[in-house]
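Below sits a lone chain in structure tokens, taken as the form predicted alone.
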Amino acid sequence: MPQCPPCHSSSSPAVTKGLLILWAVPSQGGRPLPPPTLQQIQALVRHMAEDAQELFTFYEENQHLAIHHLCRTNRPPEWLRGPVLGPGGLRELRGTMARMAQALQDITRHQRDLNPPGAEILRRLASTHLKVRGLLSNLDGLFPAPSPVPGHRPPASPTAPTKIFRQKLAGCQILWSYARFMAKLSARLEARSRREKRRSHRGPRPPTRS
């Protein structure tokens, strides 16, 4: 079965958590925060990739879905395919994260019906939702959104299955697809960063003689 690529973090959890809290706040004292750098986006995505894999692993075991790898689908939702990092790739990522934030809300709502307040699964879902909102805040800082068109509404989240098992399975498959998406995104951002560093170290090419 396909496995989520391993992710490695070079930043401490405490520092990353502090940056997440800062980046998730749109303004301080009435003054807008400066937009994040691409390096900050990369660090946040790396951290989110690790978190996504941990959440999926916990959810799969907690919901007793590990048997036969039921959750590890090769057919992710259309909006979780990719990621594509061509021109405007990070800009397009904003729509994916908005959909993921909604999906996490739906999964959390299902789990609230099955677990007492303060359950570990609810805490983990809330933590991941905070990180997704943090990345959305970062992307909004990099790419300010145009004024909304009157009457425009975001795409509706998929209709939730009616049976409890199907709800659990649908949520687990989304978390698996999300973990794979973030692992690929992190790897591609790391590769792009290495290419840019190599280009900067080489410096400008000398002019050719005629």
Second form
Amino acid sequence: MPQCPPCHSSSSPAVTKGLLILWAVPSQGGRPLPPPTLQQIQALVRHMAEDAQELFTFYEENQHLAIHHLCRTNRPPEWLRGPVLGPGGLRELRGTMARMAQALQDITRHQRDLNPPGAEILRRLASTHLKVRGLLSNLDGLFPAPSPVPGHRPPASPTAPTKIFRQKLAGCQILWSYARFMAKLSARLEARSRREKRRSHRGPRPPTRS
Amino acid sequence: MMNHFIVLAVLLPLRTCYTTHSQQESTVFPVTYLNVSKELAFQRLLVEWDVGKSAHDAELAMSFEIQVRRTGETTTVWTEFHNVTLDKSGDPLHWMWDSDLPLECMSHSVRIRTKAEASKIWSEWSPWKTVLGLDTLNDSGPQIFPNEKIVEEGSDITLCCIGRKGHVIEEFSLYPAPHVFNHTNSQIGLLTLKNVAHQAVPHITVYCRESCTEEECYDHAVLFVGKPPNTPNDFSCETQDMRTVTCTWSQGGDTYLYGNHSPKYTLSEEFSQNPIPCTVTCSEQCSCSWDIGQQRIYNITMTVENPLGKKTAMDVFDVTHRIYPAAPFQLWEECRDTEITLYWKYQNKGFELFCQTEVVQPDGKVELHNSSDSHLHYASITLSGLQPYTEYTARVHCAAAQHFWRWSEWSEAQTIRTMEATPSGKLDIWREITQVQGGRNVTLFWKQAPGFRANGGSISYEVTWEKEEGGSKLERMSFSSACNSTRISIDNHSYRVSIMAKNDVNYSLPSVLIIPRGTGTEEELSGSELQEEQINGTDDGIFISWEPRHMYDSYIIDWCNFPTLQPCDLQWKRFRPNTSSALINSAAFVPGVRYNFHIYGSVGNRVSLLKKKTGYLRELPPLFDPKVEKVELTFNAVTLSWDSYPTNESQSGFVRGYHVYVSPIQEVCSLQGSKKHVLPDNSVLCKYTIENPEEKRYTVEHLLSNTKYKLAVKAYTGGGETPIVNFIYIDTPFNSNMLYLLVLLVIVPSLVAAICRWKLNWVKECCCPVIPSPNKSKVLSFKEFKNGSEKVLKISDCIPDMLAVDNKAETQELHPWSQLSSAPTEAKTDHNSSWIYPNENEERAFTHTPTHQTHTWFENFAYSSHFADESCPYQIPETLETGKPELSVVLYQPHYYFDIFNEDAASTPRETPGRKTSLRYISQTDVHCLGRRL
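Since the structure above is the form predicted alone, I would like to see how the form predicted together with its partner chain looks, so please show that one next.
Zooming out: every chain and molecule, the one shown earlier first.
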């Protein structure tokens, strides 16, 4: 498979979608893919931020939750509260994305009881879930880590609602918090990228990761 | 005494019965125990009560009136009478009531009263027994009931929202918002939906809000509107291999319930009373398969269930009757020229199969061939009666031979070509002979006759010819499959030509043609002695007929598809011996082209020309107009000629004649022999028709001289004629005869008059002397009147023209001339005299010319001195106007008269009557004429 050139911050969504697919597909012929660059991660995060906002807007409307701004809570789940880039940098993002992937699976499962197969909301949730897994895959490539224990899954939410409306509302609030989280993360990465560009203009420095 | 005892014996039981009955009538059994509970899953109230033991012991039939009341409502919401016959067991009584309002929404109270059926008296009501609703609790926030519910489409539902104590429900609504009954502004909000319909969205969201905005002031609920599952009406089970049974069915319509609420399918077997261990999978159809073991007969019940209902479908079957074999596979074949043996394999063969082979022929026809298998692992069928070297497509499907259930799927289709064989049938051959110097050129044509089959891939043709009498070497030529004609040169001897088709296997039978001995003349070949007949085409082609003759074994018609081209694409068609007509059509036939057809009779490979016909598919108007080459013009006629105009095959129709058009004067066609013809622009022409196409000259007569005309000549065919576009313009010359006539009528009389005036005296002397000489009178010029030199007039022999009698001497004083000159009218003349005309013509010829001029009369007068003595025996008294004496002027009808408007030259009118009267003469011819008429 041809190597993808590094993406610039101004790359189009189509390019970043291509990146996502590139990383979502397992490597061929047993050869490991080269790790993504920070710019690629940054482009993917920007695309995911836009996607998260679109998903939330659609979900809120589709589930009739726009009334009284029920979803737009100021109390996001703990794992989405941040800071978006803590002392561990992007490395810490893996845990958040793993929890988000699990949350999206739960939301999708709930929505399957409410919608016919192939409904638009299910398609969008699947698409966002794929992007989250793509970012996780990118992060795994960027920060190789010991293999996780087989069957290890992130802990479930402590108080998973059982009533349908509560499930809908909880899912909506998670998507709202996720959209805000990704927006902040994208902004932080953009700011960091600008800083590093300014530094590189001042004098050459060895490339660093995170 | 005995009787008294009997009476007492009867009355005593009656008394006892009456007493007991009276006691029962007056006894009431009030409720001794009442308990009310609720079953929230079904929104149902459970009521339990009891009456006294004595009622049970008496096994009374009792009636219970049960009332249900809700909190805050003054009237009961339900009243029901419940009849029960008590038993001695003493068990309490039960009653259930399904509430249309969630029981959580408000408290419900029940009370009962009783009555023995035999009694007329109801007991007292029991105290109200209440089950509390959740409205009495002080919860952490408002609550909607039911909170989640699946509602059947078309049903009704009531929801409530219970607010906290001291709070009012301010908003209680749905999204999407159907028409609802909404009751709020209290602690409990109520909302009723009637005839719930499925909305475009998958579920309905219910909102409830108290009169505050904090998060705890809200509650939400979800309603699903769906349908119970449909009964699967195509549930059916079958097996492919007698080891596994598969049941299939359709999903039915959308229930609008998804995920966990979607329909669930379960299968069970009634004989074994066991559920079927299979997993249902649904895509287009649902199916479920399981291993059958040794069981052969099944009674399968399939149940489909969702939260709104349950439906079942059943199928009872013997597995051996439900065999749906797998499609045959691995087809292979053995080929011959007219036979194919097709083989195929089965899968899991454990039962006898009956197979059907479908053969698609090259023309698309489909044939089915049945076969039963006889081999263990494969089957075969031999398809015979096929055409050599032909592609067939075959496929097979099978079914159980013993108990047909249904055909398997078709196998893959196999395309097979049979082997080559000798060409079958003969070629259809024809010839065209052209006379050349020293012999003939013969163009030979061949084509595959309808019954001919090449039976091979590569076909070629072989042409041989030799003298019929023998003694010549056999000439031979071969041609590829692309050729269909060749030209050979032969002398004037009779030749035998043979043409065969050849493939990789063999030659076809030869087709033979005898070229007869030639005389060396072109006429022999062209058949010029035969009359060419004209024929007309139809929409379907050109119809040709001929008289069949018994000696011919076939007839041939040939023609050229493109008669004007060289080569002309000669075509021929062969007909059976009893044929006498044919409709010839060709895609090359176009209207306006003349096609020539030759009809031949064939006997023993020898042909002879029978008829020649020529015609058009459809005649068109002539391609061009006759060119008028000569115009001969006179003052009243024009002659047009167009001799060079062709009427042959170059025309687009048979020229039937010509039309000559002439523009009329003042748009009115008055020319003799013509017809009025109106052009599209409504202008009018005179049309002359010439019906002989060889008559190419025409004279238009009766034209006016010195006039401009426009003319046109058009040829017409069976297809009509073309529109008139061009005209010939002519100017007829001046008519000189008219000039001569003018000269005769005007100038000559003028000259005569002038001469007369010039020689007036001489003329007067000659023509009108003062005293005319009797010798000059014509009357006296006859021989019998001559007496020597004197002429003698016998009055008795005279025949008078007119008789006038003058019976008044005064008339001498009257001057008719003066009357004429003053009032020269006929009326006046008629009054003065009586006229009898010899005949009508004379009457018309005589004209009284009214004039005011004086006249000089030249007359032949006869004198009569004894008129009074001799009366004419033929005289008619009526002619004498005795009643009008004043007008008795004798007027004489002269034989000749001539007025000269000259007073000087003529004697005055006054003199003339005087002269007449004084001479007293009268025309004797007048007397005779009148007498003869009588």
